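Below you'll find only one chain, the form predicted alone, shown as structure tokens.
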Amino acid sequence: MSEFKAGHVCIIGKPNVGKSTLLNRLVNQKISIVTRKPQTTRWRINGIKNSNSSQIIFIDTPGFQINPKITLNRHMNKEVSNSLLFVDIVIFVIEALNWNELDYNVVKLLKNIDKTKLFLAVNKIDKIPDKKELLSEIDLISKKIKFHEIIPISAIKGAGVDRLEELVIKNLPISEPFYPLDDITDRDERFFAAEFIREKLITRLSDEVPYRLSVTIDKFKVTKDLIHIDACIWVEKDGQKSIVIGKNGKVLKEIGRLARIDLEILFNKKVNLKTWVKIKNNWLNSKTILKEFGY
């Protein structure tokens, strides 16, 4: 019997790349929110997947800023940063035939890092037609930073995400597990809870709103057929809190009710989910309020 591997992958890369969709499809679950705008994750979150033979856990990251100017966004910067320490592999994810200074940015953080294992997913090849393209970006990035593996992959189709898998595998120390075999996440249920609500607030507002908000839960009952969840949107200002609820409270019960449907997949119990929205002035800058929240 060979022996058991376990090690931690940090997934790194620019706002937008498509690293939690590619944290969902490596754990084959909804671990991390998914939206199309960038700034959707903020916070580092462990996904582990276990096998007979390994237990990988996969750290999904916020997107990489350059010069962030908001205390929240420089506390997402410290996350990614955070998370490249004692990790035995890192996945910089990009996105094909798109790089830019985002991307060499990161690569200017992924060169302090020793003795790590670094590979390169070429991110959303389902979208380039002509693969060929691919080779002249791959060997100009190689150019700037030297790869252990690098893989073409689409997330959101799952092509080349098994030979990651694999991969990863077979570059993780002999290690025992660090989590029991029966866990997918490090983090609690008042965590998805939050999470889901903030994804469709993201979703379903104008570009500029769900940047300046956040979700925090003030109950966390379950019973033995339903779980009752107490939820509280923080805006900042009367004008943002007026466009989460909407017209006679519309916007606000039908994101209410998308969360719920998420929710009761990810618990496999009916959830009574109840909103309210609030105002805390500033709270993006506010080093008090962020770690109230949570950062």
Ligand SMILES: Nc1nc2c(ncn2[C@@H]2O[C@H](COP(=O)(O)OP(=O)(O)OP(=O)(O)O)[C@@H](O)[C@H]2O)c(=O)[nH]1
Given for the second form:
Amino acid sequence: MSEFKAGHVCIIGKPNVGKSTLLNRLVNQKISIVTRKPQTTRWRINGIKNSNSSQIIFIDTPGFQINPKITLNRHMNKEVSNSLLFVDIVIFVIEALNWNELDYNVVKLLKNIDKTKLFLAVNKIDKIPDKKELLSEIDLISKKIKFHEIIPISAIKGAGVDRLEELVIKNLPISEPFYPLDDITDRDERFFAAEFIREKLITRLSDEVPYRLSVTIDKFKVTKDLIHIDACIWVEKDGQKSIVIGKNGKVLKEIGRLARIDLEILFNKKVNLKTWVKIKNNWLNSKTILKEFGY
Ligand SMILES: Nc1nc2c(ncn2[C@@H]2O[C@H](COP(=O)(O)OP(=O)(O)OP(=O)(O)O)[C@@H](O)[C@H]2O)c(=O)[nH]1
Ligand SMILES: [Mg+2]
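Could you please show the structure of the form predicted in complex with this ligand, as a counterpart to the form predicted alone just displayed?
Now the full complex is given, and it begins with the chain already shown.
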């Protein structure tokens, strides 16, 4: 295995640019949740891409926020900075023709990173009919920051993603693999159960509610032909609890149904999912409760 290549590749960028969509595309499986709302990802998550000659550990991170005021958001930023410590390559993702101040804030995090490790992925090019505009934006950015590679991509459609992967492998060090060659992630089944439920909650609920809730798994029991999952959705107040449950329990039922369908695909097994909604005051600002919830 002397020529085997392996390493860690961190995907970072401001919220909503398509980092998790890119991770899923790179590992050909939905492991990181995606919604059209910013601040969807709260934890870093590894997606592992294996081949006969390489193992790439892609790290999806929460979108970086400026001056976060609540403890949960500070935790999310810390997840990003910690992820940068020992990586071989950083893929900085931006949304094509949408480069702004917020992207600069993320770039500032990269000031100590060796420039030969820095890739720019310009995402969502499927939305840009005029490629000339795209080229002039890339030109502008590359005058301000030096990137080793600049790759226009569409994480959703797949354009440019193979090339991105090739360039990543080219730049990886020779190393033994870090994980068994059939692993695709570092996260366990409980993590996915909680995350897939949270994805449905974010998509279904409006305004602030998705940002004020967290999901824990109280039971995860695998039997011969069924997985029993008990999940708890934690909110801060009575009003939020009523919104999550909905009239006659309709909203919660629908969320449970959609999460169950996704989990059955992921686990390739029938799932019996039960959900409860409980209140924990001010959990977003309590270090103790955040810890209890796994942050
Ligand atoms: N048109 C288009 N939309 C995309 C593309 N990639 C991602 N999106 C959409 O952009 C939205 C955000 O995608 P995510 O993958 O959740 O973005 P993220 O950067 O992980 O967001 P946070 O976790 O909130 O930081 C979703 O609605 C995606 O479907 C793309 O290549 N083209
Ligand atoms: Mg994400």
